[in-house]
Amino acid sequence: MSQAAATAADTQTPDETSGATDLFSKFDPLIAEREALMATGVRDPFAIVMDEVKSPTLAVIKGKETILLGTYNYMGMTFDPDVIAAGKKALDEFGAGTTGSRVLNGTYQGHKEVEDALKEFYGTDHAMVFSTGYQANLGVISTLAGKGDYVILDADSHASIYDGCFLGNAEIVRFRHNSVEDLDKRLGRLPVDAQKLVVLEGVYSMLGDIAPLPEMVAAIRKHKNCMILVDEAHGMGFFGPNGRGVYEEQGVEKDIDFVVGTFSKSVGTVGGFCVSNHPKFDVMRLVCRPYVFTASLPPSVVATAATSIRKLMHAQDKRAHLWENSRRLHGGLKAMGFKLGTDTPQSAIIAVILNDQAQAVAIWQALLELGLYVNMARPPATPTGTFLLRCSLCAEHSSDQVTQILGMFEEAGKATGAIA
């Protein structure tokens, strides 16, 4: 043996030498591919770091100036200059955070101040708030189906709300993803006498498609013991009248028994949250173990987060921009040849489907290397052999960012080859 393959066995692991496995073994299959696509010499999609953000929809990436279309900004909200004014005069005069959980110390008057003002946004009796948006669907929907109860809920659904599921021990019940027969046959097929959580979303966050919540709640209610929870996570800010989400937009308020949605997105910072009318909600402060046992948000957080909800109430405008900037992102990617999620735009999010995770990755970064960011969504995200480039449109970007966005587009589609 050389000196130099004796040095290379003397610093091998144990792992290495052996063959043997620890935790982290099951995972060698993604580490090895991820290590096969760097090799490529491809910046890493999952690794970007925002040097400087300049506004909602500008950001210095590796020195350069990029606009942003990859967050889910989509109300603009994060600079708004009311909303960074209640943010540093609650740092001011209630410091940095709570440092404990909403049931003992962790109560401040911001975080009544919001849950008003969320109560307000959409007029229901009950609001209340956790530290995340997944928080806050892993909270309800564990507390809300335990064992020997049954959840509902469509195959494509977020994460947070399986989890959900995994944590109160409730029994699964998936059906195909939009489908009113499948999910009614789903219901006929259950005990009539259980206790059932049927979960919906109103816009699905892959791909940017809307569910048909009028003729999924027809179908619920023909079956017994059914409560009915909407996720808004991505429909708050800029669906209906009033921006309460997609389950506004359709006119089924009446007949939804709790609404579950984030501060990341329109809202512009962090947290989560549940609105409902039921007279016996605020129980669910006692007994919610991600509510109980969860440090409460900073005083900061919940100030920009109540300034801002209160001015989305009046957003008309910004609304009809977001959707104008939809339909001319959906319409000309579309024309350029690009296969997209939905046929006609649905929401603030536009996919352009692909299936070869080599021309997705060389499209997101001819798209970067041209000023653009754009999220790169893979498999088990996506369905096997699915690619997504995500693009999530804001409010704030201009009539003249979009035209810029369409040109990124086509030059880096035809420079991959992706369209003629």
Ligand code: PMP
Contents of the next structure:
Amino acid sequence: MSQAAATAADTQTPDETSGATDLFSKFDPLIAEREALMATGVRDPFAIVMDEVKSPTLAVIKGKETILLGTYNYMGMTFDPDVIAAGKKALDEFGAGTTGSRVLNGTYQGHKEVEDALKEFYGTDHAMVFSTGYQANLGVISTLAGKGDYVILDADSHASIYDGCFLGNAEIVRFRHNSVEDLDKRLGRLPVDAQKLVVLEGVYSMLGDIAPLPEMVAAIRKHKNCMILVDEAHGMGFFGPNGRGVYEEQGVEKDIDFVVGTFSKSVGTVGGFCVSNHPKFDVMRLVCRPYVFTASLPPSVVATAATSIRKLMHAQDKRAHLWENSRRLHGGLKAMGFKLGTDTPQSAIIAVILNDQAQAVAIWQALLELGLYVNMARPPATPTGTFLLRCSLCAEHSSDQVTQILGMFEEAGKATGAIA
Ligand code: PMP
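What about the form predicted together with the ligand, after the form predicted alone?
Below is the entire complex, every chain and molecule, led by the chain shown above.
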């Protein structure tokens, strides 16, 4: 018996050895796979603890000062002094939490202020804030598309988009990742009179590639009864002249009915939102279950979000530096011989594609030991069969840090055989 198999067998519960099963039995293969991996002596990639966080780009992990390259903290707003001051003030003045739903006792002045900041940032008539981005997709998609309606989505869509379809009980139609042709073909097969919601993402977070939105909009416009929602979770803050996202950069603002986003990336805190110009949008506040039946965000969180969003409106210098970081890291890794998710740098996410799980874990661990934290991702979160290291850059990474990051990748890549 291999060491890995022995470890899995040693930890069987009495029920399992007696052949009985329970509701957890379906996870046995996953538990065994994880134990086999741990038995090889690697650190658990999904149990990293930040003991101390010194800045948006630096933390202490197991006593070692570590550069953070896997945080989605694109604009580095987590430690912005104005953002922190706004949070502290709201904590003092409004308390630690609202203890209630937005439609009952949970709407404070700060919730209105962050919705006003969003309306200004996006130039829209309406903005609705949710407790997370996950809940924003869950709520908006399930409320818009119900039984008998169709949600047409990219096969690589985020889990919250799929879950929104399940909650609403809509028919799901998937098209091949970023394929305009497949989107058009699948729309053409649906009943003309049926109501349809097409859901796209500006940036796809696993490979860091962006959607060809103008071409997609043109294909969608050939079909009747389609509304369009774009998730700009990874585009907000640094795409487009106002940082609204890829849909702004690509000039399709007028064609998009709903934009969903999150506060957990460029904004630097937690929360989610949807903005729209649809005249009936506000009825969502009465009928959207993940908005109605959950507590609203704490006053300190909405205050930090509002301050951050207003600062992001004027963050041209940060945007320019983030793009410079992205170009340098992409170019440097490519020159070393790493296989990347995109041929050219398309966003602040750079994915390093590895051969298999063993190689991905080996290089992830080697980087961590050198003092660099990146995300390791594997199926089902990644496109079929892909194991990758996802690097997400921050506008606060100094060019010196990017040089250090490249040096660590070279050392770890050579030591693990990922590059020659
Ligand atoms: N949409 C996309 C595309 C995402 O990547 C994520 C989170 N990674 C979300 C929505 C959910 O955001 P949140 O973390 O605010 O729940």
